[in-house]
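Let's start with one chain on its own, the form predicted alone, as structure tokens.
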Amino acid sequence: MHVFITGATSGIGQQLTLDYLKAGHHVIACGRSPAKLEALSQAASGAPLTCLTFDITDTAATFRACHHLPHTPDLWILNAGDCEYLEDGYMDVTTFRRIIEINVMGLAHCIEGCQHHFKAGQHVAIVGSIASELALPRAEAYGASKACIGYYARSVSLALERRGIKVSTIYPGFVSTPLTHKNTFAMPMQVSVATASHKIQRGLARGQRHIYFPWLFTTLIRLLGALPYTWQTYLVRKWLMPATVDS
């Protein structure tokens, strides 16, 4: 099987790359850092790996890289993304734009760059986040970007699946990666990248349209997200937001 992975030089994407290579599949690993891709190539130890260097926020570079691929992928894993937070409800347009450009427009660039390769029998997997299912403090930019991704994935699946192309959306909880290592708050039920990779591979092999992990944490978030907005707001304020003292 030929597997195309964006964000392949770090975190979940890197682990998926190494695991699919170990299983004997050919991986097209995409990243923006030549040095990190070189390190990944060395770690692959001669396994069938092709590296593509481009920045997903660069429309032209993404189109060039994705136009001519060495092999037509059977599985596309669109994983690249970033996370930054806003503080105390203050808008920071630079941060907000950067996260939308990477997470939303970066995905759009990859889809448009690759879609002429799409054909029946293939599988497209898009990595979102469980954060898209519940409004959380400081997550205005990140949560909005992942909500957009989740809606897009569910919507585009209606058209692609009519053409015989499977679409899966992946909703991770907290995963131990360089991104989450920067967090200064508690991350309940955090899992390793090895566990995340295993859950994703298993879900994709089973053809699951929606892949949630860890099960208990993401189920709790989904249940909270199903409540009326007033209840959601009350519970998030009560459980997650620090008490304020009036001056």
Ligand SMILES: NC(=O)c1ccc[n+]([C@@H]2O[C@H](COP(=O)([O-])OP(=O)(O)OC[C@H]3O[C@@H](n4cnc5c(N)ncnc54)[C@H](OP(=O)(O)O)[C@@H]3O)[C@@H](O)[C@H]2O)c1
Second form
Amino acid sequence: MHVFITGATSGIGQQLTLDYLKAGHHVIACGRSPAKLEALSQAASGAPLTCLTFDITDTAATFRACHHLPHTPDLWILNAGDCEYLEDGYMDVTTFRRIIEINVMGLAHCIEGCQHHFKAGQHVAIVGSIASELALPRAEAYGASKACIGYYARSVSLALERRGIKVSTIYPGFVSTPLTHKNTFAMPMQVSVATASHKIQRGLARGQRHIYFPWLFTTLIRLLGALPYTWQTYLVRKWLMPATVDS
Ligand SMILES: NC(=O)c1ccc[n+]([C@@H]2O[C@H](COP(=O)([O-])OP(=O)(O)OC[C@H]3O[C@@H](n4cnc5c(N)ncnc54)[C@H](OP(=O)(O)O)[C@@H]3O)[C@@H](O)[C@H]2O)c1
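Next up, can you give the form predicted in complex with this ligand of this protein, since the form predicted alone came first?
Everything in the complex follows now, all chains and molecules, and the chain you saw is the first one.
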């Protein structure tokens, strides 16, 4: 199988790349850092790996890189993304725009750049986040970007699946990667990157349209997310937000 992976130079994408290579598949690994892609090639030690360098926020560079691929992928894993939090409800347009540009526009650029390769029998996997299911404090940018991706994936699957292309959306809870290492808050039920890769590969191999892990954490978030918004807000405030002291 030929697998196309964005965000292959770190965390979940890197682990998926190494695991698919180990299982004998050919991987087209995408990243924005030539040095990190070189390190990935070294780690692959001769396994069938092709590296593409582009920044997914650069429309022209993404289209150029995706136009001619060495092989037509059977599986596309659109995983590249970033997370930053806003401070205490204050809008910071620079951060907001950066996260939307990477997570939302970056995904849209990759889909448009690759769509002329899409054909029946292929599988497109989009990495969202369980954060999309419940409005959390300081996640105005990240949560909104992932909610947008969740909607986009469900919407695009309506058209692609009619053409015989399967679409899966992946909703991870906390995974130990450089993205979460910078967090200073508690991250319950965090899993290793190896577990994340295993759950994603297994879900994709089974053809699951929605892949949630770890099961208990994502189920709790989904249950909370199914409550009326007033109850969600009340519970998130009560459990996650320290009481403010009025002066
Ligand atoms: N870790 C978690 O707990 C968690 C939970 C839910 C969802 N997710 C999602 O899972 C995906 C992977 O996250 P991760 O935890 O593995 O993060 P990570 O270790 O920071 O890796 C992110 C990857 O995306 C690439 N990337 C970021 N911005 C890019 C850009 N503008 N152009 C091209 N590539 C870019 C990074 O490239 P560089 O190496 O050059 O930085 C890196 O390869 C993200 O979409 C994230 O939102 C993660």
